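As structure tokens, one chain now follows by itself in the form predicted on its own.
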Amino acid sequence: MRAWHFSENAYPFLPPTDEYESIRVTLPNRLYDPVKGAELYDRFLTEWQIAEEEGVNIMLNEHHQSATCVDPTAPLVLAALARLTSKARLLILGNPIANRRQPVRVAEEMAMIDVLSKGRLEAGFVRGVPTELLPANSNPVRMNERHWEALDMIVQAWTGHDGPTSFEGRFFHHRNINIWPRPYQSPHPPIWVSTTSPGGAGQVGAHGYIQATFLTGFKGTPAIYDAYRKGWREAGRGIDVPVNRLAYAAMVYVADTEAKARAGAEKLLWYVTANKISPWFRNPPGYSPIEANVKMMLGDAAGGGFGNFGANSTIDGAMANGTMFCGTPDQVFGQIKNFYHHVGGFGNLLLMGQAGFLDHEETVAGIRSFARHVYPRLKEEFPDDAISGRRDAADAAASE
């Protein structure tokens, strides 16, 4: 199993939540102090470097017009990390290509970072959360189609080495694709795609890309992974699905005592409790399939939507749901092991180990506790060459 330290680069110095309508899209940027912001960037970069020193890989993401993630251009931070680090794999999860107008530019950015890092890039792509459609001036309809077409164009740009080629799709057109530099890795960097629905996971599996899912817990994750495995097999990729094709993201905090761990985890929950979003930004018309909207109207939280974290807003609720792993090293190892077997296995653990007011010392303590006392056991117990399979019948029935 590979582990990745993940921070959303949040800016937590905000008024009480009852004094603003939404933390995303409309929150006035007069509330942002650039001096404090510069200090936060410095500490986040340092924390990623410490993660590398502890043998943990690095993950970052990108959001727009949101205090929850003050990294609107993740490729710039990734380029800095390509020079500040030398060993860790560098995962961007990811590029919101359905909201980008020039996929070839994304291909160029990622190829350059792959060369800068000497082949350590893992290139992730996302459809983009619904709150970012308005900031991107994008149409919520047919985002999935735009996403997959843009990704096809990027792969074409990475793998064409004999002069200009053209791409003529439904949404994107480019007559002269011939990027310099080309990627360091051949034929291209590993591709990740993040999705939280079985329908999306089936497409990812059919393409053979790495599937990542975020905070989908005991209830939602099994169906997503099963759909991935089905898509993989139906595409003729073989019966066996390697665990290294699957990833799970959760909030994680480890300490030498349960009390210290819960104190750190309480601060991590800022990501959930401060994530106040106006209803009209959560699910713009055309963003979610009709079936998902029907489930949401019937009160099924697994049906879709964004920003409805429910029981995840408490430590006990989040741990019961499988969206948080918290405790001593023995406790966290047991929690991850239980989750691993429940979902049928996964090979990448994306650790949200910093959020809100979790300070630098607390963040570093959490990284080191995990890296030194949990990670070695995970790597021994769950090797990278393991096969991901259907869960046992009892688990499968319980989740359906």
The other form holds:
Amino acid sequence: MRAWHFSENAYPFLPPTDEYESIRVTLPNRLYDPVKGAELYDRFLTEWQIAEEEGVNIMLNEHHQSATCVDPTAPLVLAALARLTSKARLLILGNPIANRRQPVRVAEEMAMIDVLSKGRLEAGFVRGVPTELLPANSNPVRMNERHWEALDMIVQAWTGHDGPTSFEGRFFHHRNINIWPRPYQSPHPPIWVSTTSPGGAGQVGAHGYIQATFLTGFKGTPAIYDAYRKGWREAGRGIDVPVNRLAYAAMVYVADTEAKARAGAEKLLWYVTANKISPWFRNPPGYSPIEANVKMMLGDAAGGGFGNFGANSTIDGAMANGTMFCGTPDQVFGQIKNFYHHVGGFGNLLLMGQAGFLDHEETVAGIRSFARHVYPRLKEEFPDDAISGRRDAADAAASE
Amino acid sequence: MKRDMIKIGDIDLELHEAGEGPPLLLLHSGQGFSPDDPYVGMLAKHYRVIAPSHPGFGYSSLPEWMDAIDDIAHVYVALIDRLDLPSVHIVGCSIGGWIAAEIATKIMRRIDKLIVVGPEGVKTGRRDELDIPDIFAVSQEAMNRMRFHDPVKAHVDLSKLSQEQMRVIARNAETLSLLVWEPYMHNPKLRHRLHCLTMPTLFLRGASDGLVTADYLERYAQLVPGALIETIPEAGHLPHIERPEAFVAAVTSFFGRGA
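Alt. form predicted together with the partner chain, vs. the form predicted on its own above:
Full complex below, order starting with the chain above.
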């Protein structure tokens, strides 16, 4: 099991929620104080450095025009981390390539960071939440098709070493692809793709890329992992799916007493609760499949990419859902073990370990308690070369 | 109203037809075509009304290569040819008006007369101000106020819809996103092509239209030689829905009564 400290670079110093319409897309940036923002960047970079000192890897993400994640150009932060760290793997999860105009530029950014970090890059690619579409001026329709075409083009750019190649696709065109530098890792950095739906996971599995899923809990995760394993096997990658191909992101807070852990976890819930978004930004037409929209009209679904967040707004609710692991080291180890077996095994735990008003000392205490008292046990109990999931397709079918 | 599926290139096109008289190609707005809307029957008393569902709307297919209003215009140029219409009137509402304007730049001599109703399609205003308010960044209530003089009429009772109707609504909305998202509600080329429109053209607008303003319509109309402008009072963006009698009266007075 590999663990990754993930922080969204949130800017929490906002007026009461009834004084603004939406924390994403329309929140005026006059509410952002660049002086406080600079202190926050300092702090979050330091926390990633501390994670590295504790033997934990580093993960960051990217959102736009949002106070929840003031990291609109994650490759810049990653470039800084490439110089500030020397051991940790550096995971960007990820590049929103359905919303970027030039995949070759993304390939260049990633290759440069891979060289700067001497081969520590883990390159993730995400479709992105609905609230990214207006900030990117990006069409909600056919995002998935753009995502996969862009990723193919990036891999082509990374792996061609004999002068220019060309790519003329449905969405992206480039006549002269010949990037300098090429990636440090060969044939290219490990590729991650996040998805929260079984349909998406099947495609990721077919490609053999590392599949990450966020806060999908006990309920949603098994179907996603099953779909990944099915896609993997159907693509002829073999019967056995290594656990290191699968990742799960949850809110995690560990302390020496349950009371202290719950106090930290309470602050982590900002992830879920600081999420006031105008309803019309949650589901722009074309983002969700037609059938999902029909279900929303029928009142069966809460709608949008954040549909299941509401139930996670308390510690007990989130823990029951499997979206939060919280408590003493023994308790958290037990919770993760339980989740691991429930979903069939995964090799990467993405720790949402900082949110909102969880201050520096509290964040660092959480990282250290996890790294020192839980992580070693996870590594021992769940080796990286373990196999994920049922080996027999009939068993998988029976669980559906 | 007769309904057929016909093949145009790789598209399965849903085609509604009713009435006799001079052919009138009726191009629907972004909410799709409903043959039961009262104005349709009223038009069919005077004209042979030919009303396709645009590719991606209703039951018309949407091939993966299509992503622009102008792509649809090309389909209808082929349709006019297929139906062997030496000449045709066109009425287009909202994006249907935009499609009509694109068609008119291609086969100007085959179009008798043209009416565009609350049309989008050109950018005429400042670059730091949207010509058409962002329909993807407002509440349903605000949209209803922009679309209707009397927003109460915009209300759709979801509980009365079949799942099939919901599917069509969701698909229409998706296709609309695909077509108008960027460049937003316009084709930058279109305004430079409108000079060649030779047919009599009427720009029609509901007086309470909150999407297509009077200023926008006037700037648009100025790009078309000799175009006239008329306003229908107490109607919003969809005067054909909100004021069918006044709308049909405006059409027949401009086209002549036909049959």
